[in-house]
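Just one chain is shown here, as structure tokens, and it is the form predicted on its own.
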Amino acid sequence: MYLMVFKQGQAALSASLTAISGMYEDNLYLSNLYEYLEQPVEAETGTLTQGALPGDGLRFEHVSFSYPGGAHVLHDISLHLTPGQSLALVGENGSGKTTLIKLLTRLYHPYTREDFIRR
């Protein structure tokens, strides 16, 4: 009978500290979450609400884009994605993969080849 109080006991444990943990990433998530939505928001620079081929997909031409005082992450990219068209972005670590989807995302202001002779 103690022993299966004790492991009631224990179970009832594990939960709580299982339901800590849970608390704790999503508060986690939560304070990620609410920095984000504190950025400031850049006001539009361009006119156009829609491109030169409407339903064309997506582009980027001659984007490339390095981080604040660091090397040049990515240089000169150009993709064209078309509407149903799935993409796999593969490579080693740090080789520009998260980079690339913050930019297509605009989490991540690109830049031009103008501006980047320019830099």
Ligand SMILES: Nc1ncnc2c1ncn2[C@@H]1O[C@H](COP(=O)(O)OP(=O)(O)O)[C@@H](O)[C@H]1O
The other form holds:
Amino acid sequence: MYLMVFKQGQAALSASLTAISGMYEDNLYLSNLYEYLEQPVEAETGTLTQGALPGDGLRFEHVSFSYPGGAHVLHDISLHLTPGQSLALVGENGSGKTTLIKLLTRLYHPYTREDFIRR
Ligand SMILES: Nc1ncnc2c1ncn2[C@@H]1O[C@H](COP(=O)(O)OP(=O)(O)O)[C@@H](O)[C@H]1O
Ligand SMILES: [Mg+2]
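Please give the other form, namely the form predicted in complex with the ligand, since only the form predicted on its own has been shown so far.
Below is the whole assembly, all chains and molecules, this chain first.
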């Protein structure tokens, strides 16, 4: 009888310890999340809702990019994609495909050739 109660107590204690360690782990993820959410957001500039030439498509004119403190990832890229046109982007791992897409969607700001030379 006492042994059973002791075993139950042991199981309950072990479950509590597991729960506490889980909470500690979750808290680490949460602190990352809060740190991320506290990043300052750049103020929006301009009011344009479309480009200078609507229907022209997407253009890259001598676009270069490097990550802060990193090597130059893209160098002097020019392309013109017309609406409805498909383009396959092929390259080795780390060659800059994702970076190019992030620039296209303006998640990153491109460098102009002049910025690039100045660095
Ligand atoms: N956030 C980042 N900070 C610093 N360097 C990065 C970052 N993201 C990618 N890179 C570097 O930029 C290069 C291009 O990466 P990426 O655009 O992800 O290539 P791909 O999508 O073609 O595999 C790689 O050398 C990669 O290490
Ligand atoms: Mg990628």
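Here the structure is a predicted model, which is why all the values come from computation and not from measurement. Residue numbers count along the first chain shown, from 1. C-alpha atoms forming the largest set that superposes within 1.5 Å between two forms make up the rigid core.
Residue displacement note: Leu17 has its CA displaced by at least 2 Å between these two forms (rigid core superposed). Once the rigid core is used as the reference frame, the Cα position of Leu33 differs between these two forms by 2 Å or more.
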